[in-house]
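Next up: just one chain, as structure tokens, the form predicted on its own.
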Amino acid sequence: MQFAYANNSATVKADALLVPVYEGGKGLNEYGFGAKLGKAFKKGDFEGKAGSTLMLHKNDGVAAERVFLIGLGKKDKTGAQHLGEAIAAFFRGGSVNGYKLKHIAVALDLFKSVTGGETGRWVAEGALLGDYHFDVLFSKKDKKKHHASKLTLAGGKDAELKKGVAYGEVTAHYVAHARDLVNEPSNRINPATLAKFAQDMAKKVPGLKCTILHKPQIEKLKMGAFLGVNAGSDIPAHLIVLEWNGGKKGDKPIAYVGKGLTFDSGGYDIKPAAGMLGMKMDMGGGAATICALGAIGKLKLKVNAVGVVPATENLINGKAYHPGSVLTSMSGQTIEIGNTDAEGRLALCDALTYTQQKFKPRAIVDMATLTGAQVVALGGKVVGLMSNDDKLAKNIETAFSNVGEEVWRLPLPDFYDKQLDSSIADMSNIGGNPGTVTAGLFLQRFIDKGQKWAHLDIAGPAMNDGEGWRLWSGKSATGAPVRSLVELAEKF
């Protein structure tokens, strides 16, 4: 898409004028057309409720061919944030594969008190991802799907909302990444060929780094669980290692943990038929370390970042382990296996050690589609994030409140923590409900005295069904949390 700019949104010969508006019609008198659009109101067709649309047939004064009032709702709970959505669902809606929509202009005369480069990103990132769809699979290409090839941005600043639009524009290119190796089928997106899209995706970026460990370098770190995890297929593991130096030399870098499960039938104990066809995205953690990191070195953050990726499948053959088996980690610690269909955190266990006795980072942020708790606790919009630091966690809360997405601290208590005790090894990997809780409990034996360290459990935003039209989606993977970690680490 190519994005444009023009001073007088009433002047743009598009195919479509994007109006943003309040609910009741507030901040129509921004637009030297408004008060004609203000017909529209009194005649109750059109509130402007956050994500509605209404197409305006006679529009004097205006040069492009159609308006489309988008409303924003509330306007004590809306700025460049709604826009950003407002904008995403008119993309999402229809309108544009309806109407054949080329080219279209949004007005920004409501938002010239708002910081241009913030405007700016919103609006790249709203379009964007809005406009997202995943067709690379069918033999036929949908000659129905239309995609607007140009957006004008009338009436904004220009210089600060250029580049806001360009972060905005590499943002939304990386979270389009992210969706995409998640709705791949586990037959295309497998151990190796993650790698290879890490691999590619770094060469691409110039001094973003990325190192492979094949089996036989995991064998000799001693990822016991890791590799436990690995045993029942017929593809070696990999751990994927990308690096971004773009701080001072010798600062500690922020770390990103995903896990990489991209496939997981539960192992012996099997999922049910239901419960296993959506574990091609059991790997939403993952595609969210790569794409963040490839987003961090794209946009040349001055921060010093790492992202490492355990990278297997979970199946069952006559060498997988078993319910019962005692694996030795990384750590030296030993954990019997209480249930193989709770095998993310084998993973991540090991890839945390590694990482922390690797690069020494001043904090550690792990994610994973770890549990079903998370959306039986959360459900399908909120991340659980659980931390050992106060400082750390309200700096995930505040990134994740910038970017619109949804995260809510769970405890780590002490007192559940017992409940993964095992009688004959230091520890069990389940440790029954509250289930979310327990998992980030285990994942915390394996972090070191000191760490700062952070645990988001994205279950069910990652592979959300698209119902929220804030997480800016259509009945597949949200790309969740990439932006949010973009914007962690620029803090940083």
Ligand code: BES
The other form holds:
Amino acid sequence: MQFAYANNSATVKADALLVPVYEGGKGLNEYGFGAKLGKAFKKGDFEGKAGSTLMLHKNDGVAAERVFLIGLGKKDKTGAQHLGEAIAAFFRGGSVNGYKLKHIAVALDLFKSVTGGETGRWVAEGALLGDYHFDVLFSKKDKKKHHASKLTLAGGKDAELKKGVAYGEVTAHYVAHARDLVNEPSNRINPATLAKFAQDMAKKVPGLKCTILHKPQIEKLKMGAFLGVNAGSDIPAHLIVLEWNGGKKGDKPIAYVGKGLTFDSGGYDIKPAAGMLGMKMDMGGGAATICALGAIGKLKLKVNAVGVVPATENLINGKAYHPGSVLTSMSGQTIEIGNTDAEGRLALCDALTYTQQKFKPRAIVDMATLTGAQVVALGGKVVGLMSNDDKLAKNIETAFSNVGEEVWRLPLPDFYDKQLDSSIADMSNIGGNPGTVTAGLFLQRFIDKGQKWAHLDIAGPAMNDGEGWRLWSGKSATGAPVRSLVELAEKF
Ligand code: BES
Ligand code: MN
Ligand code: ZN
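Switching forms now, from the form predicted on its own to the form predicted together with this ligand, please provide the structure.
Now the complete complex, all chains and molecules, led by this one.
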């Protein structure tokens, strides 16, 4: 999709002009041609509800072939978030394909009070992410989505608009990559191909360094927990490391660490069929980490950032780790395996130790599709946050809220930590209920004293199993929380 700019929304010769309006027609008068469109409201054909659209053909005072009123919903948020979401809803709806729209314009008259940077970013992200569709695996052309080729931002004027669009194009591009990686089945994205993706991605971003640690190096580092998970797989473990040095030399980086389980069968504690189906998404944290680093580099953010992804499958063969096995982690701490399906924390704990030793980060944020309990507690739209630092937690909450992603903080109380104790090793890899919190407490045992750290459980939000929502499409990977990670790296 190519972006273009025009001063006057009424005179753009497009196949369709999108006219954003709040509930009850609020805002319609901001458009020069608005009064003539008002009858749709009076007749009750259109109420302006979020995500709704009404097509009006050949309108007086408008050069575009069609007008689509697009509903912004109630004016309950500031900024241009409503606009981005309304545009996303339009692009994932049937109209672009139904009318084979090629050139779409969006009237921005209503958003003149919002900065151009913010408006441009929301328009680009809304259009590109609403337009996203994973269709590379269909062999027939008619299953592929029709995409509009041009989007004109009209009536916005602000010089900052272009900068915002350029920013949003980058973030949307990397969110789309993260979605692709999660949507791709595990016979196509495995630890080796995930590592190859990261390398190829880094080649396209000048200054972004990608190092792949192969199994012999992982063995040398004594990552016994990570290797325990990998033992049952024919594909060797890969540790993917990305480094972006856009900040001052010597400034400690912010570190992102993402779970990269390209498939999780559960191991000998095997998952039931319904639970195993879909476990191609168990690298959602890793995908977010890789793609956030890609976006941070492409945007040339003035920060130092690293991304670390332990990539493996969790499978079963004669070499696989057993329930009851005891593994020695890179930290030296020993772990009794109470359940081979609690594998993500084992891959992560060694990645956390490595990241702290190697990079001495100013903060670590790990993200993982870690527990089914997160889905029970917070569902598919709200990420679970745990942290040992209130300020970091607040910054994460602000970053999420700035980009319209949702997060909720859970506690890490000492009294649940005891549940991880084992009678024969330093700890067990399971700690009972509350499962999301005991998983967080397990990871915390690998965090050095004084190290600022936060953990994001994205088990639900990695994959949208519902209808379209905000910038997400239905029943498809979301790319969460890539945009929040970019925002966090930039602002904090
Ligand atoms: N990858 C799963 C968690 C998961 C479940 C992600 C559902 C997305 C949707 C994780 O490895 C896992 O199996 N966790 C277990 C831990 C338990 C054995 C302590 C779980 O949550 O059941
Ligand atoms: Mn598991
Ligand atoms: Zn898993």
